[in-house]
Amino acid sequence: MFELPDHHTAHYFLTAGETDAQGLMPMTLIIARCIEAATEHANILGIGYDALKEHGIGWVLARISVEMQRYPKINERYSLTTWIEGLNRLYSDRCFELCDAEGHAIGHIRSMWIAIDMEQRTAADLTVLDLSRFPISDRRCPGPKPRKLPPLTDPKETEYTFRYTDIDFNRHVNTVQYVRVILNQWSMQFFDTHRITHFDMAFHQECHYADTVAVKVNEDGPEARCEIVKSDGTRAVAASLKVISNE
């Protein structure tokens, strides 16, 4: 019998037109590579979007939570491996190793994915999957578990539309794009002078195409804070910088 792996690494290859300004990988592509990862090994495992689909079953990503002590640079080569670390009936703790080209450690990522009934969005049961045959991996994640976020006080507001952009095929704004909206609400200079170490994001409520939401920012205390808030008032997504000074 064909045994699953616990385990899937993928090698990729950074390109001058996947960094970001300072010529490092960016959050953006690191959040869009778990991604990319995790559904590979989902569809390796027997439980991927055509499998889950079946059953009127999705994957959505409830939290992730980011923590780098370098970010590769334009023209080198590394690999990024995940595992799962917990599943239930409701969802599905998966974590991350990020490696330069000779195999060191360099970021680690936890993320929370929960299955939800893609016809009525509310949570679904995993249980008629037959979970007890995915292998969950002995390997540990020395990363901090995602967070829960509280919510901002006194914050500064901007506005934000959703375009045709931002939307994925499942008809709500794409996650990556979530990412790109919060950290452009800090400048240029901001991220010449300073590198993230942790990036912390929880998601609460869908945004869908035409949507104006409030982006809220809070920079006191000891890390930088952003909210987008729905035109009802509800939180749809929270998010956490921890930033250190390049100088």
Second form
2 protein chains.
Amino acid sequence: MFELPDHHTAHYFLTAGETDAQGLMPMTLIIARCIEAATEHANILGIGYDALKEHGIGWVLARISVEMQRYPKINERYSLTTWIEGLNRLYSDRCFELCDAEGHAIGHIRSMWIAIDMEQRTAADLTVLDLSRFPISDRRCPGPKPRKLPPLTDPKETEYTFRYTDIDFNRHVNTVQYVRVILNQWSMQFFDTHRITHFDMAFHQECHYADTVAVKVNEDGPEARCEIVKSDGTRAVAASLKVISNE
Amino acid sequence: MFELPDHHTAHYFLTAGETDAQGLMPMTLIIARCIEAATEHANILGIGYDALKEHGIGWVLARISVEMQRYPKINERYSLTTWIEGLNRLYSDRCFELCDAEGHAIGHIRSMWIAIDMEQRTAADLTVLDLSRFPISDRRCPGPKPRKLPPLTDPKETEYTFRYTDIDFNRHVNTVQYVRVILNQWSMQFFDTHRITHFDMAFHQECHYADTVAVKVNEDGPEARCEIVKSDGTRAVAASLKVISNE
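With the form predicted on its own in hand, show me what the form predicted together with a further copy of the same chain looks like.
To see the whole picture, the full complex is given below, headed by that same chain.
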């Protein structure tokens, strides 16, 4: 049998139009590129959306933790290598290393993917798939595993309503749009004077078109926290940011 | 001298995470890919942002007109070919052909780029550049040139405030974010039952972080129109959409 590659590397160039106001790779694009590279690797392995669809199941991102030492700059080349670090009946752990043009690691990302039954929208059993198509890599992602993100106490609160461009083919809100809504809780002055070193997200419930959600922010202590809460009070998404000052 | 390529082709794959709610390539991504392919070709020709920066000038997109016969679907490969169709002292006309995996053209895009003085934010003279680096192609983009978009009469009006993720390294609103704001003036039901055949945009004034703009929409007749108007009453962006019913 053709040997399945236990990792996949994609190469990119950060164009001017893709940068944030600081001329750096934005967190929205980091997460979009991770999902893209994961999709490419899964397709090569024969465990992509198309393969899962035959079983009536689909991949859903449940957790993502980004740790950045440095961000690619405008006109900089970078690569993203992804591999599967672990697997059980319910989820697959996929990691990423973001490298500069010289191959030095400047970021590490961990993600946890679950398979859901597309009709019932409930967790599916990964063992219905050919598990030999999940080559577990020996590579290890440095840094701690994601922690629980407890509910916020006494947060600031604003509202957001999801619209057409927030929704993808799954008919729920696209991951990158949650990141966009969360980042926009902070001011330009904040991003001009700080850099995110850790960005951690947990996805609990799907949001849909026209849902109006509460966006809650708590900035006490060294860590900023954000929650997207549905109108029935259930938590859709939780995030935590650690930042350092540029000065 | 090394012969400059009079066109450039980039190849892409439409991932699940990139699609809109209809499972198709969204207009935001079409315009982002055009800017990306244009940037790549300009860099190859030595007339990219880096080359212009030495003269204190930079490229700004002034007009873009998209005409789509069909949209790439989820998991579909597509390519984008770009070339320079004309040039004068003030602007450069750049066109694009979007092809499916078999090489059949399914979309055509015209764009007009002006060079601006980065300090003064006024139009710059392109003849300061080496004009031999602008290989005018014999290719022709079918379809009409963009028309004037007159002011709207009696529009519906909402407000939008630009935030961190709307801004790029130029410290003004990124083109793709204007497209996002404009598309979101229509409902999901509209996009489920209609397909955009023509999308035309003109960029008049830059918007900045924290600007609150009026977003005006007029849907009388076969063509929908949208305007983004700054608080001082000047028009920042104008757009027109022609759609056909899916039924």
